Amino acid sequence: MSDSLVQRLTAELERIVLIDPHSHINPHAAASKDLGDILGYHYYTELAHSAGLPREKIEEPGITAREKVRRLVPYLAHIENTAQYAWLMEMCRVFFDFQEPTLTEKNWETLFDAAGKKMAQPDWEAQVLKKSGLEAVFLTNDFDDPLTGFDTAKYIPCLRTDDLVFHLTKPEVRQRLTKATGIEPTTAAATVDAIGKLFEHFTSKGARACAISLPPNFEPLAIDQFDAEPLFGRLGKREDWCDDDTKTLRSFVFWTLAKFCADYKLPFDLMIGVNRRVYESGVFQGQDLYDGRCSLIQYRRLFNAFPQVQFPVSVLSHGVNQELVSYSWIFPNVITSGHWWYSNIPVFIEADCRARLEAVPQTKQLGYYSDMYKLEFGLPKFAMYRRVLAKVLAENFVIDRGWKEEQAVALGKKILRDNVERIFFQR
């Protein structure tokens, strides 16, 4: 393979100003302010503490970012090797004009203080959108955020429902629900009105998706109002849920989410395979691990069903990939969705990816988003993505098949930008 092929296809790639159609970034706070806001990644903290460091050293109440960072340095010889330390370094390179080869006791302080000096920049959110080369950034937004003070334009909403259909039973979720439409989820029929008034609230503040992660046992069930009214009569009340009543009412709002994506024309984004606190010394946000029982045969009553629902699915282990490409082969809704978690790494992303390029209409992939919380990820996150992806283009396409240069790059744009715009743009 000539390395120069992929260098070229590469650059093209770069060229492309992205739409990132998945991240956990905070529109209010949307750009790092100091060293300890991008080592507080969960991916840092987790990596150090299975490397040795305590938990308790990692949350200590009230620590400063400085001694965060202080404390995560140590460790961080310990995850040279990862694709992770790669994104830092990458990071402090381009943003922070960072030379060293990596980050040590010896200089951290420096790049922490040069860092904080550029972070402090009135400009420096709209510094990174550009280095990055994003022009907009998906949210993920708890179904009662007002969506209010910031440009949706720019940051652009999406209705996520996690706590909707697996928390309805906890008060404060029912109360959270009423405070935001009005409605007091008290039968099955205000709940499917108060539904309604949240995908209306959310459409009108430029909401381009809906979205869910979901248990790998999860199967989602028609159930219609009748059936599901009595267990609204029980809701407030001091007593044991049953595992079937549980999979009832969950089942019951998953469906009526379903069913209003298809009126008002949302894509919905469905995240499969997480099993919460596996591990539960760990740090925040790194207790949940992917299941190999996990399957999306689960899943066909509601592809079946909502034929003119777009159902982009990201799914977390290798193994499921294959599945998945299957489906999407199969099933004209189902969409091939990024590499989510632990597949975002170049040696499984580069698999999959061939896999889906081969065997998946061009039309139906999506190829990454970042899944990031700080601006600054977008960076070494999508450059990762796009130099395996050249890779690939480069090998399969332009050397084995004889493609163009030009036209290997139009497939690359396709599944980096257009087909964002097409799934989640037009309606």
Second form
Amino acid sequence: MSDSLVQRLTAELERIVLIDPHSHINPHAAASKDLGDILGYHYYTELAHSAGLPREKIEEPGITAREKVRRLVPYLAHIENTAQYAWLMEMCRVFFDFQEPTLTEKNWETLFDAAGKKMAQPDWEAQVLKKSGLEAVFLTNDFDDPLTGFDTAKYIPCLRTDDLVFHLTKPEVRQRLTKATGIEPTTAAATVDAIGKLFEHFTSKGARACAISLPPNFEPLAIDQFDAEPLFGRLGKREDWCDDDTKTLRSFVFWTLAKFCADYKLPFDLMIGVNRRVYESGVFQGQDLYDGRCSLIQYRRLFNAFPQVQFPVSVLSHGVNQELVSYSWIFPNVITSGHWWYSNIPVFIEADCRARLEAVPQTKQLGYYSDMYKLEFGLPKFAMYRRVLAKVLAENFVIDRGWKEEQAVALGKKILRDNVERIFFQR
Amino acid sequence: MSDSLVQRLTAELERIVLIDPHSHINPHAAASKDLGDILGYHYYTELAHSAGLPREKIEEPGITAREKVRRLVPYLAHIENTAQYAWLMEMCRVFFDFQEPTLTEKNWETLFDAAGKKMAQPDWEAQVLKKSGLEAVFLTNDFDDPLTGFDTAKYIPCLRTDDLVFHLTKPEVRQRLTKATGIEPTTAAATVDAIGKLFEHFTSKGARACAISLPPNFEPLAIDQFDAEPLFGRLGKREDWCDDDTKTLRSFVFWTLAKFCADYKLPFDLMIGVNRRVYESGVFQGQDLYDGRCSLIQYRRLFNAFPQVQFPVSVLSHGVNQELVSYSWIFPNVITSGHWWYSNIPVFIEADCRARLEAVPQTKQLGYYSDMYKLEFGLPKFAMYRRVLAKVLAENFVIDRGWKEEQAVALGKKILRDNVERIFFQR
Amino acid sequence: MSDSLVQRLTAELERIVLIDPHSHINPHAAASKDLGDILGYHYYTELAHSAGLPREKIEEPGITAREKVRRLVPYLAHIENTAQYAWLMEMCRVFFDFQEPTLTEKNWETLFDAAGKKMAQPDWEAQVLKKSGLEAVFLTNDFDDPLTGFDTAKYIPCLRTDDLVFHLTKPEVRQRLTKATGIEPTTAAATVDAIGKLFEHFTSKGARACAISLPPNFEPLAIDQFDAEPLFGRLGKREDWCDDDTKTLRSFVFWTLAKFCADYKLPFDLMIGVNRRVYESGVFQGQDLYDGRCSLIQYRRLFNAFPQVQFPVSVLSHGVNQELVSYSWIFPNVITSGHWWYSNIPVFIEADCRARLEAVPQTKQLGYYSDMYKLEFGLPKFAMYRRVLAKVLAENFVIDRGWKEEQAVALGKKILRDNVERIFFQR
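I would like to compare: after the form predicted alone, may I see the structure of the form predicted together with a further copy of the same chain?
What follows is the whole complex; the chain from before opens it.
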């Protein structure tokens, strides 16, 4: 039926050069240096572990990249069905000219060597960006990142604030804050000042967003300096903290961040719904899960209190996507943002993307971000998204609603590229 | 593949003349009088507002309809992707012979004038009903509506009870009740009598349903006159009301309504899941949202206690649709009803409609209602539904299950028309 | 488009001989003896009841099977749209050569007689198994089942533990336990011993799984003998039980079961999410419903504490399927299992199956089980599943990902057959 239509739309969408609005790239080592960096991505280690490979084998200290890949490869047979495996094969095909249908114990070492050679080329990073159609990539920087030594026009800083909101009771976090700002957060007032310094620093380095990931039960309240002040006297003494105090402190820091986002005109990326360390014996970055019972109603006070702040919202659970659609349709400052983590597989992207396209103003949708740790992943991840997007545009716009193909492509471009520019760069 | 099949089924479904089982039509001004009435529908004002148009511009007192449309039109470009925009264009094409693909700053005024002329025709209301294939339309009347001055066979009264259940503590609501019934609700017993009077009045005027919209956390309990009586002594004194008392009072009124529905053989429409005034700075009727964490288990006592009452149930959240399917499949008195508000877009209708058709007795499904405020919206809304329904019938019945097309059309007719007659008119 | 592809894949999947990993078959009367056994399945009685047939008519004591069918048939017209009706017609076609498109008041008696003759054939049970492509079927045995008098290689025992966990406070359950094991559960220690005896007995008879169905709010805690001991002194005195005590006792028994599953290397089937007796006036087995607000986070302690136990998990609510996918993707000991009850209709199977195939290692998925009470239902239920599976494999693997058809069929075989062997028989 619409297969060639989908292909035509996909081809058009592939021509759009992108700015990736959220990743975990290390700008000092953006591209992979060997296949171990690729297969070391938590999606592969956690799936191999889930399929039976002991964590100790994967994370044995001192093993070489080659040895790590050797151990992982036999378990790839168990995950050939997954979307993540499809990313892997697409990367291998496009970047390393790998033509085999699967990666096996017989062929992996050839690939390892071929990939290694490619990655050793001095312009590898630039090659990857070019082949991936990526012009710039947002980072996720620790609050005490000096943001020096890289091109902040290509790798755009973003202030990550999880530690400040959720771990300020930890001495090491307070020390890092002191070191980064020269202000000791011993009072609520000082903490506000310190956070202000961070915003000053980050925006001076070209940061374009503030970001945070939040557990499913988080509900920010309007806690100001006054309300929070009494807590700071007890910051040193751990035993005193009850749940309510912890909640108050977290809301205070969170609310302070939102205020600075308003002052500095920074969008505040909310990544809602993750429970950390649910599976404590899991591999690195493969321990987090979630409780789907989460609602955006928890953010009503925030969305009402900061009409001048743009909130690109990602939800971890597919079940919350309809709320995201509805809240973005009603609140001018709520923006749908990408397809996050456990929702980043075609089945959920397809339904979630279609819902957003059918009900949220087209100017308020950030189609996709890679969330990648290594640059090579941008290509297969955006490719997966573009194919799903092309399918939705074909079936639900060109066929169901009689749209012209150019119109559908223009809508795709808007959510893939134009909105990133307008929302983060106020162009 | 099945495109022409879908078209054939759609064409057959379009021939069925309908009774719209739920709307907010004002029977004294059922049709629009200008394009401002059309674009004043909250779907357009709230989406334009969400896309950046300040509320003050939209709701400035004293502006003309023409001026309001002039201000809204530039923002329509941002919502061309939405299902609501598709309704608008379908209305303009069918009713006003508008042939442009989009409504723009260049062409809106021509449309405004053309539409104005059409709407000024003395039989405009009848034209709209005829073109829309609508024979009769249910209303949603305030409990103190005199229900006079209109044809109650065409505009069928329905007793809306939100104010009674949720706002009886407000003096103005009690005064309205006193005025409507001649009974002052100063005791539980008097309140029961007053409510009885309302049912008497409404059914004498041809009312065919009682209706209410409910917040996601509402859980009705069997509170009788005795249990509630102590609360009435404090009805004047606001400061005394704790949450439990409020819940008791609400359950009492709700339970009383259910009893009268039993006595008067009125179906009780439950519209479950809306939180009012979540976005307080939103435009008129564009402030309500929801918490998807809601379950029909909250209504188990009600469904068990009133087997003789039919409960057409609408759920606001797509996530509750499976429960609605399961509860209707088990409880003889639970009926699936339409696709409400935030779930009234093709992506959710398609999945929800398919689930109902695959598991709920066909006699217990009310396919669709318009929920409209102005008569012109019946046409594009029912058209949207019929296309989705035709697609589901084509793919999941004719193709997947080998049904004959006539059989599929007959199923469509049952849920679109026959069930409305049987459930509300006991034909 | 892909219709003939779907048909080819379906045909290949139909050639795979299966082991049904979960049913409620009575091995002493596995097949039906008349059409009353077929139409007596709760899906038909509850749907007919929901469509208007009074329970008293269906469950009148002393009526013959013929009379029961006579009463049910007129109500089948109301449920022709349901998936369950499609099972019925497929069974009648395949097993009884019934060629009519529907079962009506005019033709049912002919079918009743024809079916009766077939079912009276001495090898009927074997015929059904053969036609259904079933090699073996898992049972769900009460804990005090002697497990004698049947072929435990064909009908594989499974220890059902609902009564132990949820009804140990009932004297009759404790008496049954005493009778089955010779140990009176008067102390926590004795209860552990008694449960140990059950595992000994069941595994000696070839049991391959332990199973339990759980309400949506169940959250197992690590309660050991010591913690639970104080409760046992009060087991006789009902009035003393508070909610917390009940929870502690349930967790204790549940945790003890998990320990024995570890000791005896039995997979522990968790069927999560059912509320019993929600509709108390419903027909037999047609009274249970659910609260969709349920999360696998409730099982984090269990999954962490028993890495050596395999947990095939079924979820009642479609809304929890994404969590099931994510938890199976992360936890090595969590396995996706079938499509249960209210989620066992094509619309939910399709989405849930696709999500699992896109993100869970293929070795960790149990595609389907029949859940049947009578052997004839295996055929249409597995046929429904295979068609949906073939559709997903065709659209999302062969078409979207360019897989070869053999590869897609191999994936289907893995989740339909191979994984049942590996997970339950450690082959």
